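The chain below stands alone and is given as structure tokens, in the form predicted alone.
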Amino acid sequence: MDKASIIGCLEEIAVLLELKGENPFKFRAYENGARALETLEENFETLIDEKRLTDVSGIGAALAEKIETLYKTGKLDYYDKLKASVPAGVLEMLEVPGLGAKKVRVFYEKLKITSLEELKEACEAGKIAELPGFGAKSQDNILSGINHLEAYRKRYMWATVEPQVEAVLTGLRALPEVELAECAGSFRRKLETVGDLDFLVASEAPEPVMDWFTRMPEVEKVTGHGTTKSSVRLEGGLQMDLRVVPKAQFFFALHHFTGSKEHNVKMRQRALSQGFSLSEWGVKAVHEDHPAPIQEVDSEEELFQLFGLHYIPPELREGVGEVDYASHDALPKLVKPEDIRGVFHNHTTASDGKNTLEAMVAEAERLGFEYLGIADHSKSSFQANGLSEEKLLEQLKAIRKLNASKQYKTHVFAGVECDILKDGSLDYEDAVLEELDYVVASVHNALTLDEAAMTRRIIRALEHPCTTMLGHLSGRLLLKREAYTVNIPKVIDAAIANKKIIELNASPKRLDMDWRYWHKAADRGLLCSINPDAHSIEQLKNYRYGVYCARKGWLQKCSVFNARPLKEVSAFLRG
């Protein structure tokens, strides 16, 4: 078992112990052990091999033994027995936003609630509000969280399904009967979450293609098996549909099954205005005496040309004006992943990252970045091992020394992800912040403020002269936590007025600020920084998810701060 999986196991043991009402010192020992592994600077495997785990602060002999067992065997009897002692439904309740082990234990002990369904019934019956320490508002929040969770379970993060899509497309394209194959729907439009996956194939022999699709090893259930359409459900619940059409219809069908309902309505209206009927089957004249014959196309570009339109990238096909823009050759030249020259908002083992400063820089160099920004957590983020003033300044010196050594081609900017405190002030004194190259200001606590208070809080932080950019504006965690209430247009106004950057957090679970706000904001001059919020070398590559989101927001290269070369970025930060 690798280090990340072991950390997850220790964290789950801590939760299980707290659910069972064990001594706090006992479950905190596992929390501390997980944290110690997360912030480990020395090689984990070396410590195991040399039996030096107990040298790490926070890991005693008993815990070291369990970690070694997990590492060598991938199993731990203690964990298995502990998990079996807690009803599965009790663990499921922990998935409700805002519910921790302490609250769930109260439900279990006081009301004998052992499932989400029972918890929902208790909320609806008013029983939760009667418990000490709760109340009507807490009950409403829990019920709302359960409803959100039920909705979340019907959708998947884009990045989560990407490997499955690639695997299915690779398999389809390898079949001799398949001429063309694509994944359409919300996945092709790169929506942040998808409900199901729609595959489209061009073939004159659909039966073997359908047989391959329905017999994939991952298929849990075949919900439909026809000659031109089949549907399957994978282990875990993901639904996949496959349609097979003749090649002459492929690009019409691809366009139809890619576009949102609103986009397709706009396209059909444009076709009708020119005397045509457009559908997934093709295009034909509305009236028999129309001089134009039924059209065939060899690409989507040709399909758009039929109606006097420039090609509309799939990401823009949401029915928000793209058809009108395409008719006037006014669509933007969208930013591309290869335009990104560096990234900010990245964490190291100094706070809650999994890799050292040097490892992060080495990976950035391997990715071809001209620069890398390090922004570990500030002191108030104690749950993320936030840096004291002394540790932050030590890191600053280490970064300066690393740059001076010329060990890496990638230049490192010294920054911090600075907590925006409840009153809108920043987590360090100005004298400390002024030493840094940049500051990412983010909200991490007091998420339940009302809209007016949260908006004032963030705007005050944007007005601070040391703030460079605002991190994950809404605080949302996709399919897990709703955004906190904040007036986003007002925050955008404040960022523009104070010449601040707003981050597009590229973590697949955030993608925040939402793409729906970027088009108008960028037209008004707002700068975007596409940041991966990387906590490991692997996560540095997550910037591309942010680029996809930026494309949905109509962003061009000129609006993206970290698409600028090092010289321009350095000058901006100095200014």
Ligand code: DGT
The other form holds:
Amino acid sequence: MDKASIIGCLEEIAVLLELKGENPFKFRAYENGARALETLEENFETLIDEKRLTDVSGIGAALAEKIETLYKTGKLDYYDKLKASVPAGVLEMLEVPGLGAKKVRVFYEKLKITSLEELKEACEAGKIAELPGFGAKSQDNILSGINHLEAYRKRYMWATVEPQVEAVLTGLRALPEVELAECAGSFRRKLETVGDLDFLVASEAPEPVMDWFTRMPEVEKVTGHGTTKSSVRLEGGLQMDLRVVPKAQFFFALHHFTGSKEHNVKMRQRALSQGFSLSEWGVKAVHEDHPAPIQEVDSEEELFQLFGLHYIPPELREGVGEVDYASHDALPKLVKPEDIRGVFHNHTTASDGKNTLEAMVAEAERLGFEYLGIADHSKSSFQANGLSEEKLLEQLKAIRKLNASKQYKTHVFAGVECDILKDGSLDYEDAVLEELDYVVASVHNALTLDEAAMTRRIIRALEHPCTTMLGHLSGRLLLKREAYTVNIPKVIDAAIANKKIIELNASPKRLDMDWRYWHKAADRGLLCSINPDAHSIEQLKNYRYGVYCARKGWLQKCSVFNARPLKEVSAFLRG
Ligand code: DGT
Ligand code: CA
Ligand code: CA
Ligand code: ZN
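If the structure you just shared is the form predicted alone, then what does the corresponding form predicted together with this ligand look like?
Then the entire complex follows, led off by the chain already shown.
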């Protein structure tokens, strides 16, 4: 562990001790130790090597021992135990501006508050103002501090930040000092939600780049401004970091800050096993007698090659085996947006869509789709203006007529998004469903069934001969509504056994079934349909977000139903 991390650890021990109500002498010893390390005049490593830490004023024998242990092993039992003895929520309260260990301890001891939510409730109920040493004013401050924290802590849907990222990258790349610019982090890995944005620039002249970044009109607050790193917070709370490095370091830094942390751990282990240490700065030999350090790579491909690895696309860098696969040249050839030939599960004005059937088909043709599947809501979804039998059959006729007219190059499939009723039956008689080209079966009501009942319900729908595919399996709305309780592996088993497709709902709010399940399921033969769930012509393009998640789920073209040509898709739907 390096000096800065050790200082952080000592500071945290001091806080933990104070939280626990320990003797002030005890926690001040750690505070003083941290200060002493911070203001050290001699070289820290030398002091440790020569066992002279105790010479430093403020560091006694017991503390010196702990510092040495941290330095050598990166771990400290004492710290781990101490940390485990305090509820995580109590530590979270320390992040509220103006709250220190002393105050938090009062909440903990007097009101048994162990989380931010409980603290918020106590403020709202006026209980904090009644505590000795607090008043209405400090209670208000704490409450607004919590509200800010919640706003700034929040995550964002990937698609929400995309325009922002494009704008910043365009701006950065237009600066004459900028050689290369990328957005790394979870954004580059196409994670369904992102916490903050991590920009990276290669430049020999960081100052003007940092000046541009910190002066962007959307910036609400500059939280850091340096020559290697600056940080800003935008209106609405989104945080952005910018790091500027020399070109020679760029691809190492890009790889490091793309992450994920878990991926980086695996990469560093592999590097070490080959005698190299890999970091955001570059790569160097661990031992002097090793070949000369490698100074530069011109791409991430070359970086991976250094360690005998094939290129790992950012979407796969989640530390779930990708490094192993890359070492055996066994990574999948991932599906691409261009592979998609048509889309299913789209709504029109017949139910709750914004555009007519004709408008949707015209747009599908413009986008170059070979086919378009229309699946409006079924009759039980009255809140979404679900179709009666007559309306559905009317729409079916209109679609047949449109296809026969050859007015558009895009073929239209007539389907429905059929509600899965509480008992697992479908929302229309079989005779009606059999008229259609396909059926997307989805759960829209009775969301609070217990896991066993919900799982049985969905499996029953999958066993229905008219069901083609399962819509938005978990019902989650990202950052808004949790998935309903359902046993996903069992549902996957049933889909495979009954030769049914599972949708990857590509609405940026859903991205459901979650990418984490796809790799294993597809290996076992599950077919995926990447469906935009479009309620307007603009949303037809949302299939792109589904493709990104499909890639995170290791999906290849052959596992994606709507990457197949019209002829094959028609044959599948007929059979
Ligand atoms: P986010 O922002 O929560 O959506 O997720 P990320 O992955 O963008 O995480 P962030 O912004 O904290 O850091 C960006 C990348 O930097 C992360 O994916 C890997 C790298 N990184 C950050 N902190 C560490 C660390 O402590 N250890 C390692 N190995 N890598 C780190
Ligand atoms: Ca990030
Ligand atoms: Ca970050
Ligand atoms: Zn739906």
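Under this definition, the rigid core comprises the largest set of C-alpha atoms superposing within 1.5 Å between the forms. Residue numbers count along the first chain shown, from 1. The shown structure was predicted, so the numbers you read here are calculated from the model rather than taken from an experiment.
- Once you line up the core between the two forms, the Cα of E124 ends up 2 Å or more from where it was.
- A movement of the C-alpha atom of V547 falling short of 2 angstroms is seen between the two forms when the two forms are aligned on their rigid core.
- Remark: with the core as the superposition reference, the CA shift of D523 between the two forms stays below 2 Å.
- Once the core of the two forms is superposed, the Cα of G98 has moved 32.8 Å between the two forms.
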